[in-house]
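Below sits a lone chain in structure tokens, taken as the form predicted alone.
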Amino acid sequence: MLLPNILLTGTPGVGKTTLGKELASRSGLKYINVGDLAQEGQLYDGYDEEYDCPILDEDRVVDELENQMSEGGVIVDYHGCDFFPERWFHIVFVLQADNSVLYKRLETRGYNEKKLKDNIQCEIFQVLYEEALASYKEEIVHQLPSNKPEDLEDNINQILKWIEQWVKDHSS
């Protein structure tokens, strides 16, 4: 059976991982957190002192994912999206959170002041939504609110309905 590939993107702290894991367990699709994948395979190209984090080697990540993506049925979770091949995804969801909600979530993670401020600004200016629109066809890019537990449940149900319809439309 043909299954769709889904991209979950958005500023760190908006709930991509929570949504992705829950969606995978309910849909049977495979969940891949790009940050975890990079850590496991050491898919890095240096270290960013300013943000105190490794720099992702995007080409190696794409190489690592290519086979799984061509098989289909994958949920990819990452805060960037402009380096993935456009052909990989059937739908892109950009999760968004209110600044006050996001600030608390990132503060809990122990982000330094610069990282906090930059990520909040990223959310205010909808940087990742704009990046998604620039990288994929507009009709497959959708924004989802991610502020409270009810949003999570609504988003899961909405995406499960979409998957079901996609499967129906693509079965011969």
Second form
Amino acid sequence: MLLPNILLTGTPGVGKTTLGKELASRSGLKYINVGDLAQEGQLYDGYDEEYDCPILDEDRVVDELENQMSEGGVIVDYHGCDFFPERWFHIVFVLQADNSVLYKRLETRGYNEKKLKDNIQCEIFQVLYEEALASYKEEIVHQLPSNKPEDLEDNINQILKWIEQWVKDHSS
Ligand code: DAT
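Now that the form predicted alone has been shown, please provide the structure of the form predicted in complex with 2'-deoxyadenosine-5'-diphosphate.
After this comes the whole thing, all chains and molecules, with the earlier chain placed first.
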């Protein structure tokens, strides 16, 4: 059976992991967190002193994922999306949270002032939405609110329906 690949993107803290894991368990699709994948395989290319974090080796991440992506049925979670091949994804969701909600979530994570400010700005200026629109066909890019538990439930149900329809359209 053919299954679609789904990209979940958005500013850190918007709820990609929460949605991705729940969606995977309810759809049977496979969930891949690119941050975790990079850490496990040490897919890094240097260190960013300003942001105090390793720099992702995007080419190695793409090589690592290529086989699974061509098989289909993968949910990818990452706070960036311009380096994935466009052909990988059948639909792209950009999760979004209100400033005050996001601020609290990132504060709870213990982000420092600079990281907090940068991420809130990233959300205000819809950086990931713009990046998704620049990287994928506009008609497959969708914004999803991700502030409260009801949003999570609505998003899951909506995406499950979309998967079901996609599978129907691609069987025969
Ligand atoms: P991300 O993977 O985008 O960094 P996350 O899934 O780790 O985000 O979520 C960050 C925090 O927000 C985490 O404590 C769970 C919470 N959260 C996520 N989605 C939510 C929602 N729809 N309603 C309430 N809390 C949510």
